[in-house]
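Given next, in structure tokens, is a single chain: the form predicted on its own.
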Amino acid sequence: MKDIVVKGLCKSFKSRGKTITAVDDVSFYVTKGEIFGFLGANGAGKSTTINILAGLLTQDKGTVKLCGKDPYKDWEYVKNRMNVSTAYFPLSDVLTVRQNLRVYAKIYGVKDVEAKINQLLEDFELTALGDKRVNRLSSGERTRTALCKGFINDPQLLLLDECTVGLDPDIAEKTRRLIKEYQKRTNCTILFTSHYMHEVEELCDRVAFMEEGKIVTIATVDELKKRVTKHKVELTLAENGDDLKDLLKEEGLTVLAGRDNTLIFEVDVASDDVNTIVQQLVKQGLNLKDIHIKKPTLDDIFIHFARRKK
């Protein structure tokens, strides 16, 4: 079952007499119980495909089922099987913590209304601010009080953008525990944005990305990080580094960085082999003092995507 398809998805807008094309005949799906990566530079055009999924706003071109459903006209029941979760959620700020959640819980039909609530606080260490008005949280508790709306009515479907934003490593790293920990025990379906992609590597399943309105591509974490050939080494020698840089120009290799006696420089793993350049190097009678090979990480996918036309 796919809880989320999107088929030729198209939105435009008018900004000063121009028309700005924000997405572009976009598709894809996502299966049931499955996280979903949803990455993009800033203007890729993510934030406007998240707002068409949560009915914020129209798309001009395209179709959108959620849950199984036509979600324009089956709103009701789709709406009490998925909730949404931002850093930039607008919570009223004259209310306190829990009246948020209250008001929020009464439009999902929620049962047992404020053991749910008294639970979420818990989850998140909001428990002793849930008497507190909003207006006076921090950025990072405000983000938590959002993730508890997000998760209120034990949505089936989740659509989690930029939900750690502002968040301490620590509480950042259990609100990612409890997400796995919720999918695992639900199966939920979670569309998840972020720009801090080791969140991304822990969490997705598959990742897609976003580029001037189009998706690009669509695979596994581990799929995309193959398409980067190039590996960094970092080689730190008991003196001093010069002769090592000369010897790595002489073989062709790539210097990125050097300081004291340690130099980073690039191999590609189709062509170099690193194991011989560390032998051809001590054999010039260089003492090696340590080696560090750096493999790449969703990062390096993200900037060679996002500056691939640059």
Given for the second form:
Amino acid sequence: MKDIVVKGLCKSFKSRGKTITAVDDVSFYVTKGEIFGFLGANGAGKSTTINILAGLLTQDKGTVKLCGKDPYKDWEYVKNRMNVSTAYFPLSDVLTVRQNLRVYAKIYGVKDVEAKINQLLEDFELTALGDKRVNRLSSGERTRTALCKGFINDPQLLLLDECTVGLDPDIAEKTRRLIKEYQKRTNCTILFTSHYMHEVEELCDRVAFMEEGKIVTIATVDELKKRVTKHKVELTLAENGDDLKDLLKEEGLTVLAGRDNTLIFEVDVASDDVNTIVQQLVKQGLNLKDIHIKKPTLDDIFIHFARRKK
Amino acid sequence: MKFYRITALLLKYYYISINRVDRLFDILYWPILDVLLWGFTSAFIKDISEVNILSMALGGVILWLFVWRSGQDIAVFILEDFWSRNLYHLFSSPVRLTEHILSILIWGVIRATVSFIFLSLLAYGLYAFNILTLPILFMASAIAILLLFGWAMGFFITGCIFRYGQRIQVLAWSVVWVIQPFSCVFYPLSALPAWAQPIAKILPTTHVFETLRSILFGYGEGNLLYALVATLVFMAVTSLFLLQSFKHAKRSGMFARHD
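Could you drop in the structure for the form predicted together with its partner chain? We only have the form predicted on its own so far.
Complete assembly follows, chain above in first position.
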């Protein structure tokens, strides 16, 4: 079963007489229980797509199905089963954390309101701040409050738009763990955007890359990594490696960095064999202390797509 | 429309009201100042000229608060959500625009009722003016017309906020007061200059206050039936405007803007 089905989604905005295309013929699906990552540079169209799915924005063209239904026709059914959270929109700052959560719990028709709020406050380490007004919280605490709201109705479909921005690393790690645990426990579907690639790598089953309003690729993280054939090789030498730089350049390799006894160069695993290269270097008198081959991360994939665009 | 969502939103406005002193203040503070100001002015005029405008002035102040409260409350509570960028969460939840507006209207009626009771008691205690001596049928129709007209103004302001954002928030505080001089709250229609009278005659509020004067002093050109019909027309037009503005806001992404 597919919890999100998007077909031919288009959205453009008019600004000072110019038409800006934010989302251009975007189609994708997310199966039930999947965590689907949305990646792309700022202005790529990720948030616009999420805002359309959240019902905050109407599309120019295209269709959206959420939880198997048309959200415009089956408003009650869809809206009660989904929720949204983002670090950029805190809850009402005049209200306390508890008051905010109580209001949203009642909006979603949550049965045991206080028990649910207590559990969420404990999960996100906000119990001591429950009676504090949102405008007195730090940005990380506000973000956690917004996350609590995102889980208030035990959603079947959760849209998380850069929901960990501003969190301390330990809380961000805990948040990711909570998201994962919740997803495993409830088999909920999550659409996740983040600028932190390691988060996407850790959480997401599949990833879509957006560029100028279009989806350029959809794949699993492993599949994406395979597409990036350039690996980084870091050599630690017994002596200064300045002479080696020229040697590597002669071999047609790109030297990325070199200082003192360390040298980093790039190999294309599709055409180059790292073993052969290293053997040749040793034959030519290279005194090698350590070698480290870095496989591409999502950061590298992100850069790969960004470079490709340029 | 779900009742539990409306009560959830009412709970939110209750929290806002108890957390923000200024929200509590404007239920009583400004209306009390108005009653004191017009009460003392009327007493002074009576002393120097033996003309008694006390009942007209106080009746005007007390009834005008229905237009003021109902019109301004809609806009201010919507703005409150804009300021805290809370419309993002509200309109991505199951809350519908009708539920949102209805909850604000109910909260506005509660606030207006509190102000009305308090001011009526104050006017009676300070100036022996009893607003309940006015005919009950007039009071009921006047309050209904003024509330509905205030809501119509509120719909217009909210529609403008949905369309143009916070930059036109000054409307929320000014529109009701721009209408007041043409509504003949404290003076008869005939006191207006010739160019202003046609404008005043179109406004339902003028007819309510003219009727008040005809009850108190036996002169006035009020037509409550016209006032009711005109108010319903204003309501219909501004409701449509609000609905179109809401759709416009969803097209433009107003509810999902960071700034």
